[in-house]
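Next up: a single chain in structure tokens, the form predicted on its own.
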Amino acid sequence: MKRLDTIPKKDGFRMPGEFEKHAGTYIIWPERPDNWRLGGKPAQKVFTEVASVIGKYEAVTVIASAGQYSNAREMLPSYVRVVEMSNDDSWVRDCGATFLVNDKGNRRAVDWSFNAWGGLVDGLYFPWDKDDKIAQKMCEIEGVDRYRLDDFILEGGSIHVDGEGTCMVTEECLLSEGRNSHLTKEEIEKVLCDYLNCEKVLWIPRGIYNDETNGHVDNMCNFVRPGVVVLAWTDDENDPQYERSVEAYEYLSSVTDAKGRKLEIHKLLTPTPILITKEESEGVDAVDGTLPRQEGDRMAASYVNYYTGNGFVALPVFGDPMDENAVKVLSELYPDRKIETIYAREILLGGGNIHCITQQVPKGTDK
């Protein structure tokens, strides 16, 4: 498929909201022993559950390495497609293609540069060259042309869009030294507007406390639909998350979206702080150049890291008293979608959650 040298905005292509109709979902199979405990075996069971749940509603493609292809094929149900593809780790939201559509239903994609969340400054592993090729390979499979940015670092988890001209990010992530420190905030905003076809970028100051991605927005705030967002929240003033949530709430309350609407903000209470256990820490291989998983470390747990698909919401739960509240809030916000809960501690142990391990392909007339 062709590499395009034009700009999506001028070509009439936009990134749809995640809540718009999907053709399918991509997931990458976990196996990296210096990130996933016990060689990824516990995580593979949960990834299987995520793929199986989503696959009831829309097509799912699981990417697996040559060494894991047979295992993944054996564990996953027959209605989930498995394709062999080399990879460095299993965060397709961040390294995968960002798909676009135009008014005719044609599709293209943006292939951002990926550097493992900060490259040699504060990246989480090295090397990352296989992951940086994932987006191009997804475009080949889907039969879409791509816009490749060799000089702009971005992860899919660091952006949310409403499909109507508004993009939401965090300053903590997009202005971090390991991303695009050669560009000004205004220059970064222009790239986002040009390649996502947005008119306005909302800059939330910071993301979830202790988020190793430098505060991805997809752990902090999400568009339910245009003009309506959910925000990670805690009422505990002694929790370091409190200051971040208040800061975000005050900011979001003070701005309008691209259509001039004041945002309707719904607070989604975070679970009780979740810490890595001794057993969990000891199950992860220690390797130079990879972020270690230490006993007692607080994980960046948030219910906002859910995935919105065709007729469902895949919601991470943690065996926490707040699980029930999250289901209640999202059931009210998504009356036409089934809330599918998945116990997601094993995904969280790897550094993200259900939204981080999924990437949507919007529906188009071309496929």
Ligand code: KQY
Given for the second form:
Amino acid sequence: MKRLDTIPKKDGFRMPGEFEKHAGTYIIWPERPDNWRLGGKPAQKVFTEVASVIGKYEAVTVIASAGQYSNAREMLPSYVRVVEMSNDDSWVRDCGATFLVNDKGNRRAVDWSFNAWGGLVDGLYFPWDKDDKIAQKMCEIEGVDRYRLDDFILEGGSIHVDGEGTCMVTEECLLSEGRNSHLTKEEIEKVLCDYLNCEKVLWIPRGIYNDETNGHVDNMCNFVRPGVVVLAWTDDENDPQYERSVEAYEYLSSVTDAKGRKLEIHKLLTPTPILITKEESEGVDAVDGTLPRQEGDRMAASYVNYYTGNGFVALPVFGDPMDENAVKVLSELYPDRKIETIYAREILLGGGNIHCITQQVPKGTDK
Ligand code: KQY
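Switch from the form predicted on its own to the form predicted together with 6-aminohexanamide and give that structure.
Full assembly next; the chain just shown is listed first.
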């Protein structure tokens, strides 16, 4: 498949909203022992559940390393496709391709540069070269040409779009030192608008407290549909999350989207703070250059990190009293989709959640 040197916006390609129809989704099988406890065994069970649930609604492809291919194939149901591909970790939202469509239903993709959330400044592991190749390989499998940006670092979890010209990001992440500090905010905005085909970028100040991705928007805020967002929220003024949510709410209340609409904002209460236990911490290998997992560290837990698929929402839950509220809020916001809950503490312990481990491929005219 070809590498393209033109601009998606000029070529008539746009990133669709995640709530638009999918051809399928990708997941990468977890195994690295310095991020996933006990060599990834508990996480593999939960990834299997995520793939199995999503696979009931849309085609799922799981990427597994050569060493894990047989194990993944054995654990996953036969309706999930497993392909062998080298990787550094399992966050396909971030290192995978960002797929685009045009009005005819043709598809292309953006292949951003990936540096493990901050490179040598504050990245989470080193090296990341295998992950940086994942998007290209996904494009080969899907048969789509790609726009490769060698000089622009971006993770898929740091953007959300409404498919109608609006992109949403956080300043904390997109302006972080380890990504594109050679560019101004205006220059970054231009790249986003050119490559996602947007007219307006909404800059939420910060994401979830203690989020090791420098505050990815996909843990903080999401488009339910154009003009409607959900925002992670706490009413506890003593929680460091409080001022982050309040400033985001005030910002989102003060702006309009690309179509000039005021946003309808729905608050999604976060779970009670989730801390790493001694046992969980002891299961993770300590490796120089990888973020350690220490007992008592607070994880960046949020219900906003859900995946929106064909006819369903895959929602992480934590065995917390707030789980029920999240199901209720999302059931009302998505009357036509089934809310599928998955107990996702093991994914959270790796530093993200269901949205971070999935990457949708939009439906085209060919698939
Ligand atoms: O939240 C994400 N999008 C990914 C988190 C990566 C964590 C790596 N340890």
